[in-house]
Each structure stands twice: as structure tokens, then as C-alpha cells.
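Coming up is one lone chain in C-alpha cells, specifically the form predicted alone.
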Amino acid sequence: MLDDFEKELAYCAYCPKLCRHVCPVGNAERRESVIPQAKMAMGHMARNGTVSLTEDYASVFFYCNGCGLCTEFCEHDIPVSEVLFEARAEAVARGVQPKTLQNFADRFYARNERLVRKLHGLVDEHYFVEEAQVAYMPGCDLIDDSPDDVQKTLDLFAAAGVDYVSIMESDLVCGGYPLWAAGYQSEFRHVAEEQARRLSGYRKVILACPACVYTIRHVYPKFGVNVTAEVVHVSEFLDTIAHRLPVKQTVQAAYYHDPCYLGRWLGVYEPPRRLAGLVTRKVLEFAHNREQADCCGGGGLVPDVAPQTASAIAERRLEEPNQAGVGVVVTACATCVKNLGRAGRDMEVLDIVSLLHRSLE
């Protein structure tokens, strides 16, 4: 409940816009009333009944990437997303959440539903073992948009001599993130629920999804749900076993792109660039990085919500790598390769993932 957020939003209602030049919906839209300051003053003023929440004054909860970034910039360390994720619950409560949001509850299920079979046609049924210990969950995002890295991670695992991974035997194959991210409380809890299950009856589970991995470690317990399994990012799981894969350099220069969940929520900033650094013969960083990174633009919804946008951001973080004539993007989140990918037109933007596997020898 907003309640629950009474001095953070006060706080920012009455604060003279410090973080604005942070946000990238801000920078991307150009007007005021989707900067954090505006957003979370919506918020307070929603809180204490000054205004009677419509469809128009709800839609700027939704205009926020998750990233955290103006939070790495606030003197008070507010945590702007995480409020603002809460106002969303209060929209979809009243039922003024954008349209575009609507059973969007009913279209996490179908998706999942048709993303279920999908990776059963991805690989060999031999690697659903339900009685493993370690199990690989792909996410979503990359059974949908980058599905040969499904295959590309299992082939990675194998050249380092790794055969006691399994896919996750599971219904669900996402840990909730976008209900939670849309404001659907009541059934993001019961998606953690069921997932926490299944999770626990791992002794570890790798992700390839950061904003997952962060969900369950961080977002379940604050719903009272518990995952009893160490659960790390695939980035974190192949830096321990990085000397036993048989790769060379083959890459002359690309830039890494840290993931907002991943970096600045999770603070995992080498592995993924230690990875990188095994196949590419200079890993560059943008001018803006690791816990100042800028986002991709595809986090939050907002690619749901406002597509443009979410476009404008990501071309805005190419803009560096195009301006320094290197051609490869890497990064380690299949919702940056997708949103930064639809972006680069003539930039190759890959995940770490593939990178590799490409290097093998």
C-alpha cells in the first residue's frame, strides 16, 4: 500500500528534481510530468486524496524502466521504482491502469502456456530431469526472443565438463517479474508461491534473467514467500567454470552494456566482463557504467506501454558505440538484446552467452 511509502514519497513531492537528468523515460519523452520527481508527487498526492486517481494521472506510474537509476543519484537513497511499482498496484486496484495493461494478467498465462511447449521443442527431453540438483531456467524473454541461446548455454555447460545441469521442470517458466511490474499483486503472489515450490526442490538454480533472479531473491520475500535454493545468474555460474571452456578471442573490440537488475539491483559487474574479456580482445565501457549504467529501456513495461519510448532510450545508449565506429554490443540480459537489438540496426548486440559460444573452439 502506498501508506507504506509515506515519508519516500513526501520526500520527493517536495524535492527540487535532482534526479532528473538521470531518467531515461525523462530524457526520452522531454516533458516533466515523467520525471521521477513528477511521478512519485503523483503518488503522494494519490496517497493523501489531493487527487482521485483517473486512467490519465495513473499512466505516469507506468512510464518508470525499474532501473534505479535516479535512486544511485538520490541523497536519500529513495527507492523511486519500487514505490512507483506499488502505485501501479493501486492503479490496477482501481482499475485505471492503461489500457494496454488490461487482463494482462490473462496474457502472462497464455504466454507462458505457449512458451512452456516452446522449450520442450528447444532441446532434447533428455535434459528435464526432475530428480537433478542444479537446474537452468532460460526466462521468458529469451525462450521468445533469443531461443538458440537456450541450446547455446546447454553447449557451454558441456564444453567445461558440466553434466549435472537440467532445464527446470516446471509449468512456469518465468518467476513473475512482469505481473509484478504491472501491478497484478494478488497474482504475482500466487505465481512465487508456485514457483517457490518448485524452486526449493533444487539444491541451486541458474537463471539466464536478471530481473528474475532479482524478483526472487529480493521481491518474493517481501510477499512472505521463501526459495530455500541458492539462485544465481547464468553470468555468476559460468565465471566459476570459465577455465574449463576451450574459447579463444575471435572478437577485436565490443562494448558491454550493464543490465539494470543485474548491475546496479544485484551489484554483479564482474563476471559478465570477465567473460567477455575471455573471447574479446578489448571490452570497452560506455562513459556511463556499472552502478551509473544507463538502461536499455526495456525493463518496467514500458515497451508494453509506450514502445516509442522505450525505442528512444535504447538508441540514445547506441550512441556511443555507433559514434566510436565498434559494431558489437554485449551484454548479459535477454530483454537488453532484444529492445537494444531492435535499435542497432546495424550494430550486432549480443548476449554473453552467445558470445562465447560463438569462441569456442
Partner chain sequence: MADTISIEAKARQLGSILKDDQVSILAPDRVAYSRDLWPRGLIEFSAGRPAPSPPDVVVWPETTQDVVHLVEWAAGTETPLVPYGGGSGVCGGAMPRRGQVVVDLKRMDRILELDGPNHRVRVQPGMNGWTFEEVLGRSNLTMGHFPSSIFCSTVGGWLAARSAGQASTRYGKIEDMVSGLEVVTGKGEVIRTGNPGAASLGPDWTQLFVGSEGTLGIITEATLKVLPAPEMRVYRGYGFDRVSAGLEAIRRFMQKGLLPSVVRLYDEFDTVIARSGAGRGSEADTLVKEVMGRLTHLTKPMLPWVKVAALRAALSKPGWLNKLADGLLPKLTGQGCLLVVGTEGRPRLAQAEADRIHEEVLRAGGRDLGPRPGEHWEKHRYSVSFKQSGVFYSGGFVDTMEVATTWDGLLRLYEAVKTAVSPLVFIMAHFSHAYPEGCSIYFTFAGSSDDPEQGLKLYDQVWNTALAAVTRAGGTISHHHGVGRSKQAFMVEEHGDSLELFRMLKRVLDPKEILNPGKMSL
Given for the second form:
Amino acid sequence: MLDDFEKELAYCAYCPKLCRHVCPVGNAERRESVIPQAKMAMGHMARNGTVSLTEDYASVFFYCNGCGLCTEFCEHDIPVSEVLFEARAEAVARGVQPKTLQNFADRFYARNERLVRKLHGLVDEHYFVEEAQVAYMPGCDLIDDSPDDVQKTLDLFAAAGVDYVSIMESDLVCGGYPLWAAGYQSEFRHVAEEQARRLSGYRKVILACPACVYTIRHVYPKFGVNVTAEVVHVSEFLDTIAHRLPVKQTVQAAYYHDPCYLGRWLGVYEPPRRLAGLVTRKVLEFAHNREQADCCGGGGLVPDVAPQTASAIAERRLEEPNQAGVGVVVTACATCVKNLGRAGRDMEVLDIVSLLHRSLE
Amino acid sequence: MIGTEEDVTQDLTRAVGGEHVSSRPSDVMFYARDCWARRHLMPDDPPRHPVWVVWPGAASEVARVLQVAGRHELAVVPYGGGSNLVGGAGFGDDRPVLVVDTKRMSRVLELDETSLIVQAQAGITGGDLDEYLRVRGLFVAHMPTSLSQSTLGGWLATRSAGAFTSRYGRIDRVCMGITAALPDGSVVRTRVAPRRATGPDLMHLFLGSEGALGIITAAHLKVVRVSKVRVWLAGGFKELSQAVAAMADIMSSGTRPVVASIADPVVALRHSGQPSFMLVCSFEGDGELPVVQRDEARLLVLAHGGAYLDPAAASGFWTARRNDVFGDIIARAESRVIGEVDIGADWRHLAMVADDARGRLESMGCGVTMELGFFGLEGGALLCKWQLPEISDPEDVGLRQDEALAIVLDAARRGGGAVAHHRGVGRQRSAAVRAQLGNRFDLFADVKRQLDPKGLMNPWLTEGA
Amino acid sequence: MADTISIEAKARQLGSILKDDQVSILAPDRVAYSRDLWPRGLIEFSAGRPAPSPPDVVVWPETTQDVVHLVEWAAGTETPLVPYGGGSGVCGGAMPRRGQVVVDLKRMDRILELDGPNHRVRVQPGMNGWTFEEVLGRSNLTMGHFPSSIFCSTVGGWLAARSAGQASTRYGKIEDMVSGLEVVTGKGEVIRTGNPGAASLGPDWTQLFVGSEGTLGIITEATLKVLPAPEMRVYRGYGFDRVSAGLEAIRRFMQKGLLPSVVRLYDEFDTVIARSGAGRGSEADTLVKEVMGRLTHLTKPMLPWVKVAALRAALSKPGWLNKLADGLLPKLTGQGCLLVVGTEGRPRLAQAEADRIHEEVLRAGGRDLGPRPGEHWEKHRYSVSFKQSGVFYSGGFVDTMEVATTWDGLLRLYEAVKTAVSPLVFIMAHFSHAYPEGCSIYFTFAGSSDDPEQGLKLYDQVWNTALAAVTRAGGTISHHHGVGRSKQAFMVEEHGDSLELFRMLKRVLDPKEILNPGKMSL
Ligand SMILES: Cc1cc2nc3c(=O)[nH]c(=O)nc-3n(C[C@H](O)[C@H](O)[C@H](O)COP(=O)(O)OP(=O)(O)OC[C@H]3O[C@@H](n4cnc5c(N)ncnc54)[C@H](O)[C@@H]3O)c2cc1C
Ligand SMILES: Cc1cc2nc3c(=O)[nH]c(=O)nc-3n(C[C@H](O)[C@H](O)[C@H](O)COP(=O)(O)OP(=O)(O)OC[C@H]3O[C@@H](n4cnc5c(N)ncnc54)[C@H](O)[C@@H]3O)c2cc1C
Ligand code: SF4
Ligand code: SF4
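Having seen the form predicted alone, could you now give me the structure of the form predicted together with its partner chain?
Below is the entire complex, every chain and molecule, led by the chain shown above.
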């Protein structure tokens, strides 16, 4: 088990907890067992048989947002979350995953089915075009929690004179990130293969979900699944057509929050900022931004496993705009919008798409 | 007391040798008081002489003396220079009092010129220690105004401060370790290292204990090389608050002034010709650095609305303070109408506390001068001096003095500051300090019970706790 | 009595004092809190004993009142409490034993008041070091406290274990930075020390709680001094042929009253490490491998018989390695010892201070190496901690021993330790934390054995040998890591009869011995 990561596990196990201060989960829980070093040490012990994985022991693997902050900080570049997701798979294989993630695959499929139906109810049928070369794939959290943003995205395309984008016709609205993160690897592989076939029917697919862009671009290949279509995030695409967007500056000031998968994992920092700048007089930076940006707490299924922790992380993230008295936070990920939005009572947290749409002339 | 006075005298003689024990009136009468001026205003309470004075020569002798005291259950008063202004030494007790005068323990035990550390016995006077070191190009960076009148042991026991405290800290930052004789007749030494992380710094148990826990017999102190260059800075300010703000910035600027004071306009006038609050700093070292430090500090003076005054005003103030103030204080100590007390406050409250005390003293009809000094990073001390108006009824003077003192201590309290800054607590203000210490005072009493179960040492200090 | 209550019963009782989410008996928590970063624990870990003695329960107080209630409960049930900050201590100070309850203070991590005009900040003990400096930095302030463990340690741990940071020479050590504490004693009393601290009479309690490693009270709040963040830093490196010459230079400028922020003199071997490209992407990612690599690289052309020894093989012959380092290294590298000095503050002051130090160092025979070595140091100032993993991963161990003494005995101490320990492990040192009166020596030693059990034996032997040499040479056994469990056998040598005073304080403050018992030789 976890043999590919033998060295990584040991390095962290013997590390003097050097990245503890950046881990959002560790900082929210203040629990010594969920800092990166300890989670990896648990993996190390499980691998060499020092402990036998029980649900209690395995639980720590699931206290990870996959935010990549530890890796960013680490001078050994240890990909902690990747290793922990692998360890989750081990837990799932032994049936010791957290209660809330039992039968997760079934729930994933059920949710998918519901969201497919919902998507069709959200937008007019004419957006689903056969033989389209370029498709838009909204993703689960957007459809589920920011449904209006789907139409807004399409409006923006139209406003910029882009009329060739169709909504991706599929019975799968997700790239499978949740399955990967939950450690349901065989189900993930299945979804990846299925989705890859569908994606490859297009030349380019524009995704709203950064986690799925990352998953498709970088995780699929590790499972031997390749996608021929070019997969881009909606902010990257909008950035290329931004000069044609008829928008004006209507917002005084807004903080921009980097989604972990879009920023650290995909390296997309500037496009969403440029977009925000089109309609915002002052795009404010968090003290921790870009490579150092703090997580919103929504990734890695932490909201499913430890909802209070996820909100605590979000609250921490919003402390800065709160203190500065700035009421708008813009980001480029529906999961971030959802998790930050839940925590920010007096704060408006919105997707860049929504912000742009509001300023359409 | 257990046993007769003769028994005690015999035991003491065995402990330190007959020539170092005395019950002669001509000796004991001098130990009935220290420099607490208020004492003179207590005609109804004539000084109670100690029964014995002993002059031990070393820690082992002090230990033997304390064994004797324990055996006979005497009250023991350690006595250094007797220069404290608060009634800390030289006071009677219901029990027969044994004064342990430390001044025969006046030797330098070791001078490590490589590490710049001196070890001296506790009874050495500041003047003697300073002289010993100066000829070697060194000095202890602790310069209380009472330098020649006070002892190393007294400094440590009162946690005193000196003219160079703003740069080098109080005596507790200058001291690196102590030897003390405990009431049970044993001797402890805290070990010396540049720094250690092996538990609490135990010398702090005895620093500031005003003789209640044992007798300090020797100490290791840091010494400093005499610097080649000293430059002065003087700034004039209309408002005290401006001067305080400038000083706060100077203290955090890394310019590291050695002398740092703020003088009242009446005092400043004498030196600068300007009736404004005068900020005084010296910068010391060698090469260009002190000049750069002074220049940077000057910018801060200007930034707070200060006027740049002739540096000669600063050095003049300093020289006068050194030369005159001492005579001044002695005069005051003898005087019945002059009073003086040291209190502390943080930067935000220093000026407020000063104004508060000044205002209320003046409405009593007092003449008031203030000096601010002994700064740290967070604030500093205020030396408040007053002169009572002519009082027709001499009986009234004591009460009026108490009233004036109470006003100043109250001002400190109202400003969240300290009712005793560096001159000890003694009898003068033990009630006020106890109130301020709260449960820390009880802890002190607990420690005293552990170290001094028979309550031999300066017993009145923790009375009632 | 503590042992008679079951773990579950303890948790239930604690759950009625605190909220449920403040109490855990979860297996992974008990494992994680069973040790701190005492390297001996890592050897145990590699021997398959990750948690030799886990605590019964872990609790997370959120207020001072919570702590008071915990202490009252502990006194009532005679259950020892072990305060726990970042658990970054390297002496087993925060390591519990079976039956004990770990009190993690990290939920008390707020800044209560930032008082700029008075240059101070009131902060709770669980505040993470790095986060704290970041927050201060946003107000253009700094505490100037930068221990290498700044990422993983807490303010409370700094105070409790007497931490000293990399810039201690200028800013002071933690005891110089603290002006007040709130402490809950073993009697459940809340003591507020310090301000109005000048009120004398009786001990400076702040100074008696600092360094007490959780044995006298639990720190629940601290008032710390803060300074304007420096506007400029000036670094300079100097070369010396011998350690002694470098030390003499340091002594000179320190005794002139100059206050550099950084002073580091590396002995011959440590110099190689200090100048090497540390960090990300470096090929040799372990400390010793790097040294070996460089040694080999340097010696190859001249000494063909020096083979690239495998790390462990090399470490198993430490005597040879140490001799090689001593004898050949200076000649081969031609760099001798490196001294890095940094000054900081307002630009003109920082520069003027650097210039004065420069003069003194040159006068003492230093060779000017320009700003590069210092800038290199700053860039990699925290990198060396990352190297621990590699050494343990390859079956070795590494630990550090920081001792100190006054100038007159410093070289003797240095030689004594090297002589005593070099037959056992590979050893190198640097001198940092300088004072007018003396200096600390920071030894790093790395060793290896065939299996972890032997490793433990060797490890213990090294420490006993080293500490005995230190006390014989008149040094202090710890400059800034504390005592905890690992050094407590030497507390008598360290303090002599004054240790009794510490024990007396313990009786006064914690008569029932419920606060971190079994540590510090109390
Ligand atoms: C003119 C003048 C100027 C002054 N200026 C300053 C000043 O600038 N800064 C300042 O801080 N103070 C000043 N003082 C106050 C006084 O000098 C200090 O408090 C000094 O520290 C007292 O030292 P001493 O040796 O005279 O002690 P004493 O007055 O003899 O004793 C003071 C207290 O300490 C105890 N004690 C003395 N020796 C020992 C010992 N070896 N072990 C244990 N306990 C002992 C005594 O019992 C007593 O309680 C001044 C006083 C005068 C008269
Ligand atoms: C890689 C590395 C580098 C290091 N570098 C340095 C350095 O440069 N300088 C330095 O000084 N140290 C250094 N250390 C040692 C360590 O980081 C310090 O001792 C630090 O102060 C410990 O803080 P902590 O919060 O981790 O405390 P812990 O390890 O959790 O606890 C340390 C001790 O303090 C007690 N304690 C903790 N919190 C409290 C509290 N609130 N009240 C009472 N007691 C408490 C614990 O019981 C324990 O005895 C280093 C350690 C590592 C691993
Ligand atoms: S990711 Fe790097 S810094 Fe973090 S615990 Fe692992 S080795 Fe240490
Ligand atoms: S990826 Fe993020 S959440 Fe996961 S361990 Fe690293 S820092 Fe923590």
C-alpha cells in the first residue's frame, strides 16, 4: 500500500512540522493529528504496519482540502494531498472511510443524475448544439449552488460575440474530482474514462470548475486516461475575449480570492484578476495571495467530513475583508463561492462571471 | 526571643568574631534609621535601636549569623548603605533586632576582563566598585544618584535603577547571578552563564525582595568599557506630551541613548535659557556611530514639534544633576517641607499622570518639579518633587506630606501605572504596593514562608499576609 | 488516584467541564500528542514505537477560565496536565505519560490588543510564531523573534521553554521581550505579572515563570514588546583561518556595545554546509550527503582513495569523518571559517553600525567576503530544518545541542565537546547568539547505527557524553532549547544547590504536582 509514496511519507513523518502553519485544516482544528506532518506520519505508520488502519486512524486522511499550500511551502515539494488522496483510497478499500463518505459513489451518481436534469431546466435547449466544437461544462457546484451563473456565463459569451459555444451534452456533469478526492478510485477511473470519451468529442471544453480542470488535465493521465480536447477554465477563456466584453466599472472595491486548484495547481493567477479589473475600480489583494493564497475550506470533501472545520476555514479567510470593511469578495470557483458564502453573512461572495454579468451595459 | 541578650552576643561573637559585633549605643543608634525623610516627622515614635549590629566578612559568616538569629528567633534587618528613601532598613520590631551590616563584605572577588564580568561582595559601595573599575577602563552600567552612598546588595534588594537604565536596564539586567545566605543558615549560588534555558532565572527570587528572603552576599555583574565618544542631544518642547512622544520614538528607534531624561521648564530654563520641557539624551560609543545615533534621534525630536537646543544645555543639565541633585536630595531628606517620590507609567499615560499629579499638588499650594527618566521600551518613571507651602502648625506637616504622597500615588494608579518605580517600597508605600500587587503579594509571602518559616528577615514587610 | 479513573471516565468528566468538541480520546489524537520533536522520539518512531506513552485525553481550553477549571479538576483527581503548544520542543518537554492529560493551548491564539504607542502587544499563548510575525508586519512592527522553528512553535512555548531567535543579539531573547504574563498556577489561581511591573517588592514573577516549561503554571496570556520593523538590513561575510580568530572578532565588537541582528560563526565543517546551496531542488537533499558530496568533490582530484562512502557507512565511522573535516577541510576549501554579520534598523543606523563592525572585524584579522554570504544566509535561514528528514530516512539520526559559556571558557568548551563526542558521531558547530559576556555554541551531530535499537543506545550515549563534557567544562547545558525530559539528569550539575530554589517554587505554585511532572528534575 502507498508504495509509490514511501519516501514522501517518511520525509514528512520525520519532518519537524515545518508546514503546519499553512495548513488550513490544521489551523482551523488546532489538532496535532491533522497537520500535514501528522497525517503523513499516519500514512507512514499504516504503510509499514505500525498501526492497523481503523476508521479512527484513517479519518485523518480526510482532513485535507487538497489546497497544496504545504507542497508550496515544502522545500522537498512533497505532494501531501496527492499522497493523502491515495491513502483515502486505501481506507476505502478497507471500508474504514468516514461514515459520511460511505456509499459515496452511489450518492455521486444520484447527485449527477439530479444535476443533469437540473441543468436542462436551467437553460434553453438551443444551447445544446450537436456537432459543436467548443463546449461549456458548468460543473456540479455551479449547477447546484449558483444555478444562475450558468445562464450568466452564456450571456457573457454572447455579449462578446461568441456564439459558437454549446453546453456540453452529457449525462455526466462532473469530471470526477469528488470521487478521486473521496478515494473511490475504481469509480473515479470509470468516470474518467467515460468523461474522456465525451470530452474528446470536442476541440475545446470550457469548464467552470477549477478542480475538474485540474483533474482532467493532470489526474486522468495518472490513471492512464487521456483527453484530446483542450480543457480550459472559464476565466482563461473569458480573458481571451475580454476586450470585446461591453462592461464598465461599477464596483468600487472587491477582494479577489484565488481558488486553490485554479491558482496553485493550475497556475492561473492573472486572467481572473484582469477580468475583475474590468469592472472593479480597486481589485484588492489578500495579504496571502497567488501562490500563498489561503484556502476557502471547500476542497477535498472537507465540508462533507467536517463541515464545521470547513466553515471555520472560510471564516478565517474572510477576516481580512471583514476588517477592511470591504463587502465584496470575488473568486472563480463555485465551490469557493459556496463555502465562503456560507461563512460570510454580511459579505457578498460571487463568481467572476456573476460580477462581470452585473456590469454588462 | 529565645535566650538572653548575653547568649546572643556570645553566639554572634562566635560567628563573626568579637570585633565585628556591637551593642554599643554609639553604633546601634546609627542603624535606627535610613534616608526616609518622613521618619523625622514622627516625634511620637522615636527610633528604636537594634540590639546588635554585626559586620560579617563573608557569606559563610552571614550564614552563621542567620543560624544564630534563627536559634534565638530575632528579627534580622540587612543593612547596606542605608540610603533608601522609603524606610526599608533601620526600623524597629517588637522582637529584638539584629542588624546585619554588609559593608565589611566589600571586596571585588573576581574581574574577568575577557568576558567583562565582575564578581563583588554585596557590601561594596557603588563608589568603591566604580573606582576599582574606572582605573581599568571599565564601569558597571548602573549609576544611581546615590552611587557612593549605596551598596551592591542594596541595589539588588531594591531592584534599583540608575542614570544609564534607558540603555542598560535596571540592576536586574546588569546582574548575572548572586550568592545569598538563606534564613536557615545555608548559602545558595545561582550559576552564571551569558544565558541559559534551564528553568527560571532563580536570582530573580532575591532581586527586589528588600531583605525579606535572605541576605545577598555577592553578585556577578556585567561591566562595560568606558566609551571614547559621548555626544549630547537637547530638544525643547512646549508640551510634555510632545516630549514624551518624541522620547517614545527615540527609545524604539535603535539609537540607544544612554542618558535619557525629560526636565521641567523651570529646570530647563537654567541650562537652555528656554522655559520649555527639555528632552535630554546622550549617545555613547566610539567612531561615528554615536553621532549618527544623535542625528537620527534629532529627526525624531523635530518630527514631534520639538526645537533643537544647544547640546551644551543637555550636558549642563547632566552635570548639574550629578553634582547638585545629590546635595539637593540630602537637603530634602533633612527638610520637613520637601517631598519626592518615584512612580511609573507607560508612554500613553506618562504626561497625563504628570499633569494630574502636578495639578492636584499645586492646588494644595505645593511647588512642583518633575523629571521623567529611567525609560524602557514601554514607558518610564516620573520623579515628582514637591515643596509644601508654609505651614503655620508644624504638627500638620506630617499629615500634609502624607496627603501629597497619596496624591502622586493615586495619579499613578489612575494612569494604570506603578506606585513604586525603582526606589523600593519599604514602609513608605507598602500598603499601596500590596494593593497593586494583589495576589502576587500573597505569592511573595508564600515564598517567604518557605524560605523563612520563622519570619526572621525584615518581618514587617509581609506582616498580615 | 489518576490511574484509577478510566480514560472514558476522564473524558466524560472533562466533557462536563468543557464543551464536547474541546475533549478528545480519539486514537490518532492520542498518538499525535504522545511526543514532541525530541529526536529520540523519532528514533523510537523508526523502531516502530510511534507512541510509547500516549496521553489519556487531549483537551483544548478556549479561555483562561477553561484552564482554571481544568487545573481544579486535575488537582481534585490528581491527574497531571501537560501543556502543549506547537509540540516543536526538542527535549521531550511536552511529552506526556500514560494517565496524563495534554492541554493544547492552540485554540487560545488571538491577539487581544495591539498597543502601538506603548510598543506592546497582548497575545494568547497558542498564537503560531509565523502567523504572529505576519500580523505584526502588517502594522509595520516586529517582535524580532525568529527561532528556526518559527513556523511550528507558539508564543506560549517560546516563553515556557525560553526560546531565543536568530536575531537575539539585537532584539534579545524571549525573556527580554516579555513584560507581563497571565498564568494559571497549579492551585488554579490566576496570576497577572508585569505591568504595572515596576511596582517592586518581591520577585519579578514574569522572570520566574519564563523558562519553567509548564511546571509552575500554564501561561494563558503574554504582553510582549514590539518594535518598528527594520527599514534596512545590511549583511556581510568574513573569512577566518581559525574558529578562535573569528570568536575574538565577535567578542571585540560585542564588547564595543555594537548590536548586530545576526552573528554566526561557522566552524570549518559547518561552513561548508552554510555556504552550500540549500533548499529546493538541491540534488543532495540530506545534510550529510551534501557534506560528503562536497568532500568527495573536493578531494577526488587529489586523493583518489577517498571514495564516495555511502551515507551510513560514513556516519558509522564518525571519528574518521571528524578528523577528515578538521584536518583537510580548511586546506581543501581554502575558506576556513565563515562569519556572517547582519545589522538592521533605520538605514543610516544600520549602515553606520555595519561599518563599525566591519572595522573591528578587519582589525581582528577577518577577510572581507562581501554581502553574498549573508544574503545567502538570509535566503536559506530556515532551510536547514528541512534536512532532518533525509538523515532519518537514510537510517541515521541528527540532533543539535546548544550550550553556552562566558568568553573566557568558550574555546575550552568547544574543544571539550568535540573531543568527547567525535568518536561517536559526526559533529560540527556554529556560534550564534553572541553577548558581550560570552556566546552560545550550536553543535549539530549526526550518527548512524545498524538498527534503531542500537541507534537509541548510541543516541543516549552521545548525549550523556556530551552533557557531561559540557558541565565539566563549565558551560550551561542549554542555551535555548530547554531541559524537558532529555537533559533533566544534568540539572543538579547545572544548578548546584540553587536547584532547591526551583523545587521550592514548585511547592509554592504547584503543591499537588499536577503540572507537567517528571520534567526538569523537579
Ligand atoms: C541621594 C539619593 C539618591 C538616590 N538615587 C537613587 C537612584 O538614582 N536610583 C535608585 O534606584 N535609588 C536611588 N536612591 C535610593 C537608594 O539609594 C537605593 O534604594 C539603593 O539601592 C539602596 O541601597 P543601600 O545599600 O543603601 O540599601 P539600604 O538602604 O541599606 O537597604 C535597602 C533595602 O534592602 C535591604 N538590603 C540591603 N542590603 C541587602 C542585602 N545585601 N541583602 C538583602 N537585603 C538587603 C535592606 O534591608 C532594605 O530593605 C537614592 C537615595 C538617595 C539618598
Ligand atoms: C526545527 C526546529 C528548530 C528550532 N529552532 C529553535 C530556535 O531557533 N530557537 C529556539 O529557542 N528553539 C528552537 N527550537 C525548539 C522549540 O521550537 C522551542 O523550544 C519552542 O519554544 C517550543 O515552542 P512550542 O510552542 O512548540 O512548545 P512545545 O514544544 O509545545 O512545549 C515546550 C514546553 O513548554 C511547555 N508549554 C507550551 N506551552 C505552554 C504554555 N502556554 N504554558 C505553559 N507551558 C507551556 C510544554 O509543556 C513544554 O514543556 C527548534 C525546534 C525545531 C524542531
Ligand atoms: S510537506 Fe514538507 S514541510 Fe510539510 S511535513 Fe512534509 S516534509 Fe515537512
Ligand atoms: S493540501 Fe492543504 S489541507 Fe491538505 S495537508 Fe496540505 S495544506 Fe493541509
